[in-house]
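The chain below stands alone and is given as structure tokens, in the form predicted alone.
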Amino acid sequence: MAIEFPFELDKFQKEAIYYLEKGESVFVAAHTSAGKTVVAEYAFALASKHCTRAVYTAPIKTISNQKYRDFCGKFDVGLLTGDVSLRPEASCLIMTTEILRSMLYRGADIIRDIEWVIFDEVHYVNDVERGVVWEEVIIMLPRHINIVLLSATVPNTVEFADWIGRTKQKKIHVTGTSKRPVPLEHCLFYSGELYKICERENFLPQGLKAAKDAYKKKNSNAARGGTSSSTGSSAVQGARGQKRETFNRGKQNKHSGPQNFGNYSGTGWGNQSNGGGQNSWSSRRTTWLTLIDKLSKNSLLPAVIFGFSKNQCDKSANSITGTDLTSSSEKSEIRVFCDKAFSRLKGSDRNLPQVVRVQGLLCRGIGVHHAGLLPIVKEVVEMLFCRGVIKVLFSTETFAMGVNAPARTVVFDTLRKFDGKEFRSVLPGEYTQMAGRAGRRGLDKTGTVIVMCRDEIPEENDLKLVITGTPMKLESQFRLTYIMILHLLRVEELKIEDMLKRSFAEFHAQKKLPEQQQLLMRKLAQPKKTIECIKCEPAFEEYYEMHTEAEEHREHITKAVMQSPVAQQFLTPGRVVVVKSQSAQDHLLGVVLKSSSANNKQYILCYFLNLMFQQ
């Protein structure tokens, strides 16, 4: 073997290897942390041995940063993205998918020595923005270079190995597995209190029940607790029947959209758009507390907390203040990492705002991570995180995306997003990958992923279609653009043309190409039905004469006005015209060029549309 593993490979790592050892292409398909790193590091390990060169692609910055320290002390390895550029004559670099596009099209040298190309997260394909680039990429990808592909576990591996098979004229090995290596149990959070809803992909409708029960047991005690308490209840039971209501004016006019959505109590988000804004951030700031505090004694800490916005993330770790998790040889070592990793900030810009707010929180165990903050401030809270100083992570979902920084628990603050367009529930495939980062593999026989429940618990359907919903197909976003167009002008061995046919949208359509025809066929050797005719009054013979005649007496009127003197004075060389066209489809502009003598009556016209002219 090019490279000894310290552990026993699981079977769909041992059957990847294989394939790699033996020169082919290989797609892998896993769950979030089950080890699909191992097989790129095998072909890192493979590339070196052959002394070739190897290229790991990621879909964002934060994958690619983690990724070059991880392989670091192992592989001879550079790093380029739009920020750094590290050791780019190094054996194998890691990149973002963007970068390796850029080398494609302008026909880069490294390409030549390129043995293996790693996808990670291709999943990400399914990405309406930036989908596309994974499509180009395989596509221009010369033939000598095998392919390592790594994804989440998505419905139609075999059908997307397929069609890079077919491009490339090559086997693209498929292999996988479905188990987690830690399993997960779902929670519900509400009044302070866990219901386990699901546990080992089994739905569990007992917890739910007990919540709702507990749910309806306050609202009831809040009720007989006076008029005020009434009046609060009952615009708590009221949001149910308001949620939907609220939800679409939030999609008809998005930037009314999050105050409007505040008020959508089903998504645990809270009432922020009342007009109480500081009493709303109050109680939220109560429930992180309690919340916080039940993880501690549970021992169920550290736990990454997803939002989905930058705001969010940001108030929420604000709200907190006076929490500290972390014990005096923890500060120390925060200290120490933060100085150290700080010191390379120039004069005043060690100082920066952020860069103080977040040493404050680290100190305290808790963490912030979205794509606001600096790289360098990213990177420090990513790297305390995987030593585990850090207890509470709050977190948009890019932190998901391909990260290996496992928790202990995972928290969802609520269960709709704002994907730029429409807020929307989030998807099965989404919740998982998120969900995956729950339990630290060895460390943990359980993760937990707690759904934050405020105002309301969610219905078992939506539940149980999120938790343990199919996960998307992967599905082709190619699409033409400008830039793309540019490109390709540059290269000569591939066209726009073939471009097109070698998407992953052709490629379904070709798939489906014998099924159309042979349905097409099948409608054709059909008997034909005769139509009957259906009697009019009057007549269709009548109507069409009736018609052809109104027709020829316009024709007469309209050359009687074009010859009256009064049209004459205005058809004059310069005048733009409307003509009617033969076809009388659309009409004509022209413009008049010359007119002839008095007794002739005709006119030189240039149309626009095909720039001829016409007498």
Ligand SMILES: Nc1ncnc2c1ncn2[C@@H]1O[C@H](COP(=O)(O)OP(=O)(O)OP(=O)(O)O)[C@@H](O)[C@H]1O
Second form
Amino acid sequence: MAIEFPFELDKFQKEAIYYLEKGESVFVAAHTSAGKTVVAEYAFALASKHCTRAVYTAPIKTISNQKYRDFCGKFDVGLLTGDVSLRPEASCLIMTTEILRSMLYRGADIIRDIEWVIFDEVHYVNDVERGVVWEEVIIMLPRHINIVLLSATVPNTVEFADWIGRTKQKKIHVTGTSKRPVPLEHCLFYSGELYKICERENFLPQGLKAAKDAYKKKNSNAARGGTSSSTGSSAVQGARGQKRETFNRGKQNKHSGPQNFGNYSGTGWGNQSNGGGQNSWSSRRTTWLTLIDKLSKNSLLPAVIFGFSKNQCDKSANSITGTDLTSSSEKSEIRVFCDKAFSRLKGSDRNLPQVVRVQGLLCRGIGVHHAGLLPIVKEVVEMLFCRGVIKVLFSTETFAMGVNAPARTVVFDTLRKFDGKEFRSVLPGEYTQMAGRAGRRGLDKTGTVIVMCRDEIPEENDLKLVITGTPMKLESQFRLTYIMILHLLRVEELKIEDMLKRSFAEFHAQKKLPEQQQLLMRKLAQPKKTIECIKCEPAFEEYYEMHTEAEEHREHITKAVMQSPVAQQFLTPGRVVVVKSQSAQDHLLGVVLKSSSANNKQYILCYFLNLMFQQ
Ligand SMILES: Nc1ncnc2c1ncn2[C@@H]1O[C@H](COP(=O)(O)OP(=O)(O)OP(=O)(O)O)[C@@H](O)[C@H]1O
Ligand SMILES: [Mg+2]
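Form predicted alone already given; the form predicted together with the named molecule follows:
Entire complex below, previous chain first.
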């Protein structure tokens, strides 16, 4: 073994390592928290042993930063992201996929020494904006480089591996597991109570019914002017009429210390209007306090609370004023850590409103994490969360993927999100990724996932779909981008057409090509039937001959016109021209870039490609 692990490896890990030892590529598709990083580590260890280099790529900086910190003691490691460049000469490099892409286009020297490239979270290929980068990189990687692909469970792993195998002309072994080592329990949080609705992939309709009954009861009480009967007690109503089951894991939260929940009365939802859509910040604050109190009492902290807007996260974190979730020793640990980290900032930067605000929150065990934070602030939050001193982290999806953090509970503020185009429900794959942060292997027996219900209880089908639905297939998001076209103009060996042909989108068409060619040959070999034209005069054959003759005349005329001094006078650089395309099916708009020399009647044109390819 190139490296030893402190635990017995799982079957899929052993299988992947076996292929790596043979110098072969592998695609590992396994559930969140299954231990895919082990395979990446092994590839790093092999590169160190063979005195070659290895590159690990991840789609988000949070993962890159964490992996850099984790691997630092074990390997000779460097980090290259948009924000930092640390030890670029190291033999094991962690970088964003975009940086690897530019190295490949540049033909950087380092590429020659690389033995392994690891793509973590490869299901990111489905990302509409950035997914294309993964395909570009896979297509351009030289054949001598072995590939390790790590992905969440997706339905078409074999198909994806087959595409890479064909593109690289090498076998990509597929392995993985769909078993989650730390099982999840999914609950609804309504009116100060938790209702368990799914356990070990089994949906519990009784739990949902109990939540719906509570909703009805509360609303009928409200209609009659009564108050809620909710007490906010520390119990989970797994099913109506069933014995109440507590969430306690036997031992108290090891991170918990003296905790103070401000002036919160403990009745939670009962303090606010009953589901009438009034969701003011004060009622939201009360709900957060109820929830945090409940989680704390049931030893379910630390928790990550996912929201889908930066503003929402900030406001939620700011709203829970007066809440203190840390002990005095944790407070001093946080202070020392922040002082050391922020001392790297220059003078007045240390007093930036964001730095001061986040520091204040952190000291009380509350964190925020989203793309609007300064890189250093984000990293401090990540590191403190990993140390277990942040008890509640309000985060956007920036924390959803691949971060090995000690979250016992994941909370969904809402199951609707704005995806840049529209408001839509969270997809099963996205839910799984975020929910996967709950219950880390080796730390917890189960993970808890909570969906906040404010004004309504979701329908059974919607919940089933998102919790137990099939994740999305890996699908190509390949498109020609301006950046790609410009880069490819510099790369001699690869043309734009090659890129298109080798993309995952074209894979099926290309796979069927030999079959289609054979079919065509068979058809051509068949005796041709004479078609008798009964309608048109002259006959087809005669029409075809006349058309060909007309085309020849047209070509002669065009040539003569193009070579005439009058035309050349107009065809100067900068002139916009309409060009007949070679297929003669369409006309393209272009600009003359370079005019001909006297004896060579040729022009260099720039076409407006978006007329041909939809950008
Ligand atoms: N065979 C094993 N036995 C016990 N613990 C393991 C084993 N393999 C990995 N782990 C531990 O499980 C935790 C999660 O592993 P890791 O971060 O690699 O998961 P992952 O599959 O990459 O999850 P994600 O999809 O969230 O990225 C780590 O703390 C790791 O040390
Ligand atoms: Mg991972």
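Numbering follows the first chain given and starts at 1. C-alpha atoms forming the largest set that superposes within 1.5 Å between two forms make up the rigid core. Just so you know, these numbers come straight off a predicted model, no measurement behind them.
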{"item": "CA of K49, rigid core aligned, shift of 2 Å or more between the two forms", "value": "no"}
{"item": "Residue shift check between the two forms, rigid core fit, E545 Cα at least 2 Å", "value": "yes"}
{"item": "Is_shifted R424 between the two forms (CA, 2 Å cut-off, rigid core)", "value": "no"}
